[in-house]
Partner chain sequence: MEKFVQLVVDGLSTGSVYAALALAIVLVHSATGLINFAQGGLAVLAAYVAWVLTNQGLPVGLAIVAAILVSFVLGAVVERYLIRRFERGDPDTAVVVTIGLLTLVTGVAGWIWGYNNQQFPSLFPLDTVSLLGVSVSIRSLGTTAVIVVAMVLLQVLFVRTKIGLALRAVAINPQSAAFSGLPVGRLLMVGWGLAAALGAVAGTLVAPQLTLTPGMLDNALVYALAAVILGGLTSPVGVVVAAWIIGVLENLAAVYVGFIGFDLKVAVPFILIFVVLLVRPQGLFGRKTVVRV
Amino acid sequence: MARVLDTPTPSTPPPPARSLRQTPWVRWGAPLLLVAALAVLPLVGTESFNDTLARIGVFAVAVLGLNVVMGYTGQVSLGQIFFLGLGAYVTAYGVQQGWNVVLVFVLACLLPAVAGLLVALAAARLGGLAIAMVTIALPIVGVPLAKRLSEFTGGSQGLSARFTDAPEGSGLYDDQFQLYLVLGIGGVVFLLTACLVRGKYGRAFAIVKDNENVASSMGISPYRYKVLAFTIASLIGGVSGFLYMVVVQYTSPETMSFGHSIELLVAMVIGGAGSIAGSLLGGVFYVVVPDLTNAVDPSLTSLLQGALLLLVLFLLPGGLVSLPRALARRLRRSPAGRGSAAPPTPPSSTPGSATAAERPQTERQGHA
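Where the form is predicted alone, the structure of this chain alone:
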């Protein structure tokens, strides 16, 4: 009578473990911890540190607006600095005229948005190099126009406006109060933009960027969403112009020079196109790297920035924001990152039966 052995049944694999980011306490605790850290940071930082951090916030918002139109929608825009300068001029003029600060903020957002809408209505159908030429004209025309409209802009001398002194009784210094304004307004702009690009409008932007013909076949108007993206980018540029006056408190025609527009574009590429975090890194690059290169040698600032741009483009085409993914991919490919291969499992055999390696020899003996 053959003896039947109990073969072990394979155990059910354990359910996949949830990633750390999916746990509720991380999803809710990490943002709260970040907000708490930002609330305390201005109180413990020095005046120079707070000023640097505030300027980073200003230009991070400007890079974010450029990311909306270029990174997420794929349009070429080389005039984002024009909308920052326009928002700064509106803010300075309104403050000098004694207008309410809330009204000044609204106008600093709406007037650049209207200007961007008018430009987009005319240029969004062009696409390619044509729209690039139109946006290049914005800062080129804006600088001499600001010099000629001296009644509103102060001409070549520019305008200054001091309106962000810390309120009496708040116990804050001016630099602390200004940094809180930048963190508060900039944080809201980043949050709203993140919700925008992750919703249905963001999906429509991505489809238009990938293939306009596919977008049209799906009922998505490329022209409409290009105009929408350009208008939103212009509005965000106006917000950055208001924040620029909060921190710098002075603007001139040189604020909207074409060179600054190129620097914004470089900051977006190095930080990471089509990324919210990349906009923050772009703001850091825009403010910190020129200070570091000037400390090395002021005459080599442009050369060092160009070399850094080429280095990032060759090593990290996705920008600095893609560095963690690149490192993780490198670790997975390295021998140390791979787990040791499990030894091959020998084939199971029951008494009285030959293994696969023994069968040919047994059969040969039987034939012999």
Contents of the next structure:
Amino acid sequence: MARVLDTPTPSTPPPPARSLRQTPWVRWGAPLLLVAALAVLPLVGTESFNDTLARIGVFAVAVLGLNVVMGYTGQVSLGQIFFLGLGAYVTAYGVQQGWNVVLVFVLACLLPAVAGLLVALAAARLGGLAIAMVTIALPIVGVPLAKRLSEFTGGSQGLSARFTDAPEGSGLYDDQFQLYLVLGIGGVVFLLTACLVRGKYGRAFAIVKDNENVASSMGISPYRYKVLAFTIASLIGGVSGFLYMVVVQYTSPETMSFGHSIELLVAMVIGGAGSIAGSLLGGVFYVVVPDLTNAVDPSLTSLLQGALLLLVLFLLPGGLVSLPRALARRLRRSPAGRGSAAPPTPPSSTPGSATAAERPQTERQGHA
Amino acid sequence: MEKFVQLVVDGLSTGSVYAALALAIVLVHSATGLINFAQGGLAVLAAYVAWVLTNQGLPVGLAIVAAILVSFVLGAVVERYLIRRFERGDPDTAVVVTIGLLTLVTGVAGWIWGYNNQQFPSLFPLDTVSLLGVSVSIRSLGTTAVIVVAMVLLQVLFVRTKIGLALRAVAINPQSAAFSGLPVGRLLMVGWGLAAALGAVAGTLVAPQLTLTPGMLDNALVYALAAVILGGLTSPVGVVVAAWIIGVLENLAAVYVGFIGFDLKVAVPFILIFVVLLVRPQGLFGRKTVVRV
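For comparison with the form predicted alone, kindly provide the form predicted together with its partner chain.
Now the complete complex, all chains and molecules, led by this one.
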């Protein structure tokens, strides 16, 4: 919304950028370039770099799932990590039983989706916040449950499964092969989700998030779309669980602990709620920040995450993904402020920039 | 039979702890319309304050009272400087704020006092007394009694005092309250302070049993939220009753239902919720809200 209103206002610098973005060469070339870069990346990185990148991919997918239900549909879910854990366990169990990998993948998607559907059918009956209050139970019940069902889960010891060694003759190292898998599957999930939230269902989700009464008056059942969003989020969580096993090759009850679930939510909000690119940033945050703080002082991780989350909510409610836009707005506003003293700067900016400067403010008051 | 009575009494005592937390959540919700996921975290902080004070040589009772006062101030400060900014906006954002607060508070406690379990001295002796021929633990009886007294005091405050009337007015309609000259902001601070103080009672009383860690009340928070859902957000009495039901049921299920056992008893309230949701979506005692579009 803010972006639509912003586009007519900029005076000089953006037009070339816009026209550049609209030329067919750039529109088709840029994604191709990105794909090419991602295809080469695993070959040039060191092993630890590849591993970090793959873990970022795994958790970016998990954050993306959370974003579908929370960022796009506005239902706070504290249980996303449970579906990651479930997907990981299904994968580990299937591999240990020697099932076909494709079948394992399908099961790792389907079982979490079914579990999510069942939870959502009950939880979505309650008003908004109650979903958060019910889903908080998923990781808290999930950990002892995983310990209890030890014939499937290996109890506290956990399960390990090695099934992603690079195939013979491919000339790839294991970490390169794993990164390719993550990039491939994760990329497809991102693409599909991007289509989903931009299309018919995405608009329905947005209405449900914005105002449930309006939604139902338009024939969109909030209940049904909440359940749908939650189920899709669980399915994506299952995919991320599969990818987790691809990269980490080991899972234990600790994988789906309450703390991790909170961290996932923190990562999503800091990356940017309701944004595809924000999910990627969330994945980066989830993986990189603990790595950094552990290097300094492991007991600081939780403190830093909480402080960062509150800071972001105060200063940048849209998350890191909105940082460029917020900076651009600030830059544009500051010359306009001084411009009233020194008369004619750019002629077009006077009426337009005033609305552009006020618009985000009112919007922020409404939302934050 | 004796075992059964013991289980029920112990269940009532843990149920009281959940009830206090749940009541604090309801208090905050009625004042500011949001669910405070940091309620347990703040209570843990209070328990740590009391623990530090007892290590300084203060008697346990005094340390707990001091921690309750500190919590009151802390709750009021949190409302004024953190929550106030998000109160009128999107409730989902406000919930995320409280989750951030929970992470922050847990992090602060872990950073200062570490993540190892600490022994917290009990306010009550660890003996048992004979009650109607059955021996029950004094600690369970004492915990229940203290929390019931705290809740009764709170009720008296709300119903019988002028400040209680003002608090209720602000909860019902902040705008009208402001028009009739009530200091809404300060009353909201008092509401949050009272909730934090009630949480502190729960935290310090349960700390000897759970041993003190930064995540000590994560499970209790889940139980409290379950009680809030079961009782209905609009019904303090319902919430307390639901918390007691949960406390007793989970104790009984842990012992008498083989599959559940002690490790899975946290699932009991949620099985209960699923059943209740299918039958009475507004909660056991809650009223159905009708929204005019």
